[in-house]
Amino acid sequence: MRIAAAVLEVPGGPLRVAELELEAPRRDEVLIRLLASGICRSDLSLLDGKWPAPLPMVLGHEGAGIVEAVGEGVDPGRIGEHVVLTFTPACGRCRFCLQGRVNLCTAAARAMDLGVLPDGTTRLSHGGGPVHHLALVSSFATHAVVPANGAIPVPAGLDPMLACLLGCGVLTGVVSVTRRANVRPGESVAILGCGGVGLATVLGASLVSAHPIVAVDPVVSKRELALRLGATHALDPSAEDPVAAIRRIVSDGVDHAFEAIGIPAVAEQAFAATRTGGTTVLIGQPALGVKASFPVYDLTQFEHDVLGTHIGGATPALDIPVLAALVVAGKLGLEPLVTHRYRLEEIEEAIEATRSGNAGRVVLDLR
């Protein structure tokens, strides 16, 4: 079938909306009619060439839509399901899947690196040549073929403009709090960097009744949005030293500090703002090869934990439905996150809005 999709052909872009051929789903695959896609800063990292990627490629990895067709081995009853797509469908066989750490599935990681589906091939083509998939999703498009276990059912009443965010940004931010850091009620939290993932981290901290919740960002609109989402304090790091300011609010340092922007200097600030015996969680993803420095004496003498996290340590097939249920029940308010909406043909404007740093979440309306 013919579809419209935003294709990255050379590092640095631009993205070009083109008509592509999409092959029918094969065994254990489904065809998705996409309704919405979030734009994540990871998409910008690929677009800017910070991370290597096989090109040409259809970008986008936060997708929500409806199952339109199924391949061999998939229950036809799934047709019509509303789903959120995940880029870490579990193979169920690798070491990490067997350990219950499906977010680190080696089969999914290999497919991501090669820009293919799990069988090692693509379903996308243009002019007879292959076009690669981003992270088994490629949601900057009208349709996608994905692994069947990568399409997670969610309630039909959930707005797809919100549902798509559960595929990456909201999942990462919330579950980094609830699972990776295991924040308990009443524990203090600081979030350094209030982009899409940082704001979702604020939501997660509020969800578990952390207190206080200190949001740090130089953009005034981001600080205001963080306060709307549950932060108790909002600091401008361009106006004062964020470490000193955080320690003025929580004198011994916070129990948990989350770095959510991917800047080494900010990671070091998060470490310095964390108390003895506390936890610093690194969520933001910098360019490959970037390093940060932490005092080893403090790590050992004061049992200071520094944790990396990939999508918060989530199990998407379990956690996405839980978060979707919380959204539907009104217990996880995602509406304020979405500040900009665009059509697929406006992809360049959408990318620039994301790049500006002034947006909350930018979402493509693909309906």
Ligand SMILES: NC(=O)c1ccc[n+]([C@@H]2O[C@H](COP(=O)([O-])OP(=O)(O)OC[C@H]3O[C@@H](n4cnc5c(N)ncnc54)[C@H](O)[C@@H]3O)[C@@H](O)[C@H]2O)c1
Given for the second form:
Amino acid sequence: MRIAAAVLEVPGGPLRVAELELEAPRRDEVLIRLLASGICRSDLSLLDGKWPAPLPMVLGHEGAGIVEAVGEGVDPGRIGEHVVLTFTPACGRCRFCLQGRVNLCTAAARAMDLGVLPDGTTRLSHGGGPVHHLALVSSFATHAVVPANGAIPVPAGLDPMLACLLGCGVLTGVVSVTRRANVRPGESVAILGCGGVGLATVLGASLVSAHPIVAVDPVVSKRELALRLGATHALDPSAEDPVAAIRRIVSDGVDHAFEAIGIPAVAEQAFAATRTGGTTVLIGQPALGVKASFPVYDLTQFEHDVLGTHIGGATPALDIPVLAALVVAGKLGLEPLVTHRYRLEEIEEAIEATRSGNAGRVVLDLR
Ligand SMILES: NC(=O)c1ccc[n+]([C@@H]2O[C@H](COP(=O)([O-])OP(=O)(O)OC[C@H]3O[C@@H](n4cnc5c(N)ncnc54)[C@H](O)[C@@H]3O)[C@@H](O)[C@H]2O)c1
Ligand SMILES: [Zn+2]
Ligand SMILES: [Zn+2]
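Next block: the form predicted together with the named molecule, after the form predicted on its own:
In what comes next, the whole complex appears, and the chain from above leads the way.
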């Protein structure tokens, strides 16, 4: 079938909407009619060539839609199901899946690196040549073919403009708090970087009754949004040293500090704002090879845990439905996160809005 999709041909862009050919789903795959896709800073890192990617490729990895057709071996009863797409479906066989660390699945990582589906080929093509899939999702498009177990069912009543956020940003932010850092009620938290991921981290901290919750971002609208979503304090790192300011609020440093932008100096600030025996969680991802440094004496003497995280340590098939249920129940309010909405044809403006740093989340309305 012919579809419209935003394709990256060369590192640095531009990202252009083109008509592509999408093959029918093969065994254990499903065809998705996409309804919405969030734009994450990771899409920009690929677009800008900070991370290597096989090109051409359809970007987008935060998608929600409806199952429109199924391949061999998939229950036809799934047609019509509302789903959120995940980039780490479990292969169920690698050592990480067997350990319950599905987010590190080796098969998913391999498919991601090669820009293909699990069988090693692409369903997308243009003029007879293959077009690669981003992370088994490629949601800047009208349709996608994905692994059947990468399409996670969510309630039909959940607004797809919110549901899509559960594919990456909200999953990562909330689950970084609940699983990776295991924040307990009453523990203190600082979040450095309040984009889509950092604001979801604020929501997660609020959900588990962390206190206080200190948000750090140079953009005033982001600080206001963080306060609306449950932060108790908001700091401007361009006006004052955020470490000193956090330590003024929590004198010994916070129990948990989260870095959600991907700037080494900010990772170092997060470390310096963490108390003895506390955890510093690094979520933000800079270009490959970029390093941050931490004082080894402090790490050892004060038993700091510095944790990296990939989607918060989530098991998407377990955690996405749980978060979806919380949204439907009114316990996880995602509406304020969606500050900008665009159509697929407006992808360039949508990317610029994401780049500006002013957006909570920019979401493409694909309906
Ligand atoms: N580890 C994971 O699994 C995972 C998942 C999703 C995204 N990411 C990464 O997380 C990071 C954040 O993604 P996003 O989509 O939220 O980005 P975003 O662009 O929406 O937000 C980044 C925020 O950081 C703020 N910022 C800029 N400089 C700052 C500073 N010096 N101190 C504090 N804040 C500052 C910006 O104003 C903006 O609000 C990116 O690096 C992305 O690649 C990681
Ligand atoms: Zn992402
Ligand atoms: Zn696996």
